[in-house]
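Have a look below at one chain only, the form predicted alone, in structure tokens format.
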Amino acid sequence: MEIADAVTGRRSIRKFKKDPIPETLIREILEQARWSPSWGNTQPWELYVITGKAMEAVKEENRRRILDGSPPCPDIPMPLEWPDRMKARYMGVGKSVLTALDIAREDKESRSRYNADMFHLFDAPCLIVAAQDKSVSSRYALIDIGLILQNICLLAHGKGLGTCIMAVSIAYPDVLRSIAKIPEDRIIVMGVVAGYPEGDSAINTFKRQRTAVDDFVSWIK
């Protein structure tokens, strides 16, 4: 697969087949992704690959908590406000998702059910959690973690897998620390779910939107 095809063709997958990913394939992706750049080659990322019974336990506990009304409490708080132009994009993708699922805005029951499915991580068979040492105070480490996660997503796409970078996957860090044995002195940064996509599902095929280049680029000559 050409690099350009991987970048433009990768998309967030929200419905997965139940087939597990062979560990050899996950390892192959990570062997390649470890060459991601980082500030001064510090490679600050630590990854936890959760599959099988452990993954089922994470998904079930996540869904139980959100249905019980337990508020998410991630190590890195989610932003509550965005500039208007960014909020519009965020609201736009939410509308696209609900439209693809044929869920009306006023259908609170279906919206709640979708939210529970999201906290169940769209029933993906694999979750890769990225963490870093709490003693690392530099924000550069977060940029570096973003780089390796993007490369994981691109490599997975090139091998026929689907991924979704999900803030809700790390919404309850105590669950991950308990099940994945992530130490207390690690900050849980972000998670990526992975699996084989249901290719013909509307939730995986709706038209995506991106702003034009000249909307975010300034040319200085």
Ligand SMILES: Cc1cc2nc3c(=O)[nH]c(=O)nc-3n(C[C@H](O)[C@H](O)[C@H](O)COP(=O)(O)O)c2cc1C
Contents of the next structure:
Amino acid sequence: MEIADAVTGRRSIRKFKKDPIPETLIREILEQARWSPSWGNTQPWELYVITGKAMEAVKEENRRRILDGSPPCPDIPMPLEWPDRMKARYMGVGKSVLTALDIAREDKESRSRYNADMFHLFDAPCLIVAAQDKSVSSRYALIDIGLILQNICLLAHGKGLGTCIMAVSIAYPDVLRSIAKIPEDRIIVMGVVAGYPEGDSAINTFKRQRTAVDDFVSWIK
Ligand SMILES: Cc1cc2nc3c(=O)[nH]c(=O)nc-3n(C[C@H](O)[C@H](O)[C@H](O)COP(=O)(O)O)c2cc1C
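I have the form predicted alone already, so could you send the form predicted together with this ligand?
Below, the chain from earlier opens the complete complex, with every other chain and molecule after it.
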């Protein structure tokens, strides 16, 4: 696959087939993704690959918590305030998802069912959690973790898999700490779910939006 096709063709997948991903394939992706750049080659990422019964337990507990009304408490707080233009984009993706699922804005029941499905991690067969050592105080490590996660998504896409980076997958860090044995002295940064995409479902094919290059690029000559 051409690099440009991988970058523009990757999209967040929110409906997966039941099939598990062969461990050899996940390993191949990680063998390649480890060549991601990082500040001073520090490679601050630590990854936990959760599949099988452990994955089922994470999904169930995550959904149970949100249905119980437990407030998410991620290690890195989710940003709530955004400048208006970014908030509009955030609302836009929510609208696209609901439209794809044919859920009306006022249909609270369907919306909370979708939210529960999301906390059930769209029933994906695999979750890769990225963590870092708490003693790493620099925010540069977060950039490095973003880079490896994007490379994982691109490599997965190139191998016929779908992924979705998911803040809700790390909403309850104690769930991950207990099931995936992630030590207390690690910060759980982000998670990405993976699996074989339900190719033609509306939630995986709706039109995505991006701003034009000239809206965010300044050319200084
Ligand atoms: C840090 C981060 C967290 C995200 N968390 C979620 C999430 O919890 N649920 C979800 O459905 N999508 C999540 N996404 C996916 C974004 O909504 C998606 O990347 C964005 O709308 C652009 O769409 P695309 O990935 O299909 O190109 C997240 C993406 C990132 C980078």
